[in-house]
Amino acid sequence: MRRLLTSLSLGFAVALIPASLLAFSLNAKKAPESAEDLMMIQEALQAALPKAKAATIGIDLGDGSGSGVIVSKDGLVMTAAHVSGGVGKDVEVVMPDGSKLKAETLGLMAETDAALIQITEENPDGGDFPFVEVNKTDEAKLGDWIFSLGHSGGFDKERGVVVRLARLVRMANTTIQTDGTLIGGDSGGPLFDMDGRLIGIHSRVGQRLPVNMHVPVRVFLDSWDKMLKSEFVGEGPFAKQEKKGSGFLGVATKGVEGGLEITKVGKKTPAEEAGLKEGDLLHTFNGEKLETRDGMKALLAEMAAGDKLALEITRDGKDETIELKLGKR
């Protein structure tokens, strides 16, 4: 049967009709009843697993990893808002060949653990990115044949990504579960069914391995619009919002004529590791224009860890624009 696709605003293909031929067959039976169904359902799984692994990519935190999968041709990746850990942070992610690109997250759903992150930088290859087709029908159902792909444990180039085959074992609203086991570094990586279509993202292991839970596409999609312009849904328990206030800059400043003259730059803060020096003119805060230091330090306080700023300086006579993230006071 062809399979009919078409381009939606979300950026990436979508499926319009049933799973194919090979797949309904593949879940038609409770259990594989010969060695004719067996083999079906490996070469099913060998048809697929190229390109879902070619789209697979390990997300690096500086202080931990996850998984995560590429869902358009320029970069787009879904993930787990416990990957992500929150809005406009700097992240790496590995490509299968180990080379590392800059992304940066977009929003999050904190209560359901979905997450969009964009990679910032061009492919190395050249071109677009490898990316998999998302499964819109919501089709899957109990007992379904399925695989999964992450990086267990972390990116390892040598052993590469680590596939499963499962079944679908409960259905809820904002979760699904498998009998395919899940292990640290797995998380946010892709579930697929059998025609290599996403199904969801890893969400979480609990205490018994058997307990494996994935987010659904279809939760993504109910606030895809959302993610995409970094807003931050919900309130936990799977990512926490930095509170107004937390942000934190790191220079001492006098009122002179015309704005606030930078006195200090402390050691190894945002303002240091973005080029601010002693003697700096600060005029403007986030277009806001700067008079006092009540006033900046009011600016601040509205302010959470994390947050852009753009400050418009003047140094040596010349004008100019400096961008960081507010680090955590």
Second form
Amino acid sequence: MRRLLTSLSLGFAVALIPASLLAFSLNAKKAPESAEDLMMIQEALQAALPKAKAATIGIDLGDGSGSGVIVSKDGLVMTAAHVSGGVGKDVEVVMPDGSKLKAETLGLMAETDAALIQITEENPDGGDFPFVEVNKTDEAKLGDWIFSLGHSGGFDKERGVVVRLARLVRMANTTIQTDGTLIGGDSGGPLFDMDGRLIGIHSRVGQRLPVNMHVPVRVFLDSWDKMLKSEFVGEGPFAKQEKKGSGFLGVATKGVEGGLEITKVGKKTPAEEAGLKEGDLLHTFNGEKLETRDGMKALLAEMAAGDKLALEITRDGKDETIELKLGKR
Amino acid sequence: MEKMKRSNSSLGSAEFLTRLLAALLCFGTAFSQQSLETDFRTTGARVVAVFEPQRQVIQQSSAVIYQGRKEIAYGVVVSADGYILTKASEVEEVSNIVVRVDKKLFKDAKVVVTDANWDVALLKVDATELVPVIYASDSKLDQGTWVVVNGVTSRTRRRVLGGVISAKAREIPAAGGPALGVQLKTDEDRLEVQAVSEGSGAEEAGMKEGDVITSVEGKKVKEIKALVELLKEKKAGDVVKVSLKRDGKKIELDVKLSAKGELFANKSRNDQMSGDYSKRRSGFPRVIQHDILGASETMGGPVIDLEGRVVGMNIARANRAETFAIPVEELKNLAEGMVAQARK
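Now show me the form predicted in complex with its partner chain; what you just gave was the form predicted on its own.
Every component of the complex follows; first up is the chain already shown.
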């Protein structure tokens, strides 16, 4: 009889409570005690999945891949600093249907592994990007059921985004630990409460399978404005700032009347990719007048890999401005 | 966690690992007060206790396969008279297979039929009153649906672990196509073996450096291109007859083809963090996927739903985060076909 009552009242509870309280109610017990309890977890997970999956994107970095999650209708993405890897970098995000969109890395927190990325192209479907709600209440507690999403091992359209259901097992200022296994490619992907609200971003793993670490949303919120302003905060271990002098353009020049003339463009260099050609006459370097080779060298020495560069040039009698990002020396 | 395939990044792997370890060490001490008791973790005793009805099914119908005393796989009991399915690549080459079902131990279990395509072996033990699994009508389970598998086991008691269907059902193509697992000299007009890959079928069959391959499946081969063409028609797991010359003598070997991508030399960063994954984890016509922790020796057992019905059979621990299972539709066909063949 007692068992029957329990199950009845639970069924009742699921039907009446608003969705936002579902997580609270299924986390009320320290461990599930019945099939009804299990079904409550399953139903919450399956109710939250469609929206959560739609916003979980892959991030293609050329030399690797990670995950991220869209948190605004205009395409702001939360991810890990060791995925974004720097500020102002061009990356591609992979939408769940496999379409790729251009994006730019904004700021990051190098010590805690938090980063933002902005999708810079329109949503091909038109309209708003799918996005998830960020749980700003910081109320997640030990033992809460949670789920992780991510593109484990890289984006795979046939497989889709991979879900892992688990519990929150440790908490500290800048880290949440869960026992849902993560692997390379999941980095930067979202950790959700059972209402489908974002509570963390996947960061790293321990040797043992159940040891998986996430950056709590709070860390992001504390430095949100800095990251929006594309600041590189802190130094390592999750991202390292490029040092001055590490920037690479890839041209040889000689001084001529009115500037520097390109005598050679290196193969597969930022200069070649930006379309610079032998014979182009360079006038200015980010607005600074170019007069001698040493002058340009000094200007380059103040810049780092990934920095933006605008060059005013003359080609075949026509004036042009070429914009590019410096490569790594 | 490092991104996959990140090679020439500013944050090199070794450096990253060192820093990670440092981070982990701080972590361990800072957290001691703020940690969930082991019993209440996802795999903890107090949580898995809720799966007691499913555990009873596993207790009766999930076999434990041993090589001597060492657990090497689990199995699915498919008939009362002792037919049990398991993962073929975990039991092949094992001469002394011992099987436990419930509390009973069966010695001298024999592999009676194998299916290389699915990497499934049918075992026979001398029994009369086993309780075969009950098949679910299909494996069309939504992502996020609970499933239960055999976890740790003792002599008398099977324990279970619960998790959810974690991705779409799909084919897992063979990683890199079939290969003998040898490197051949390219500057000769004959197929001389330069090196034999560790863990490959060629190594198992006893191929050696200096061997000259003369024919495969009875067809003469003199150049790599012809060999590749011949192997194209085969699948990883197939066994081919290889004729070769060693020290002037003619030798014939049965070589099991490996999937190129599964030869040991190709261990990726993700593999390094995956612990004990299955030797064969690709080349399956269709799988369902779940998120339950396990190791290679926990493959071969049934995956059941909350009703206790079999929805699949664990077939590969693919990596740290992904486990594949043969869907029940295909599993049922396999079981019926293989048992019928064995009874002939």
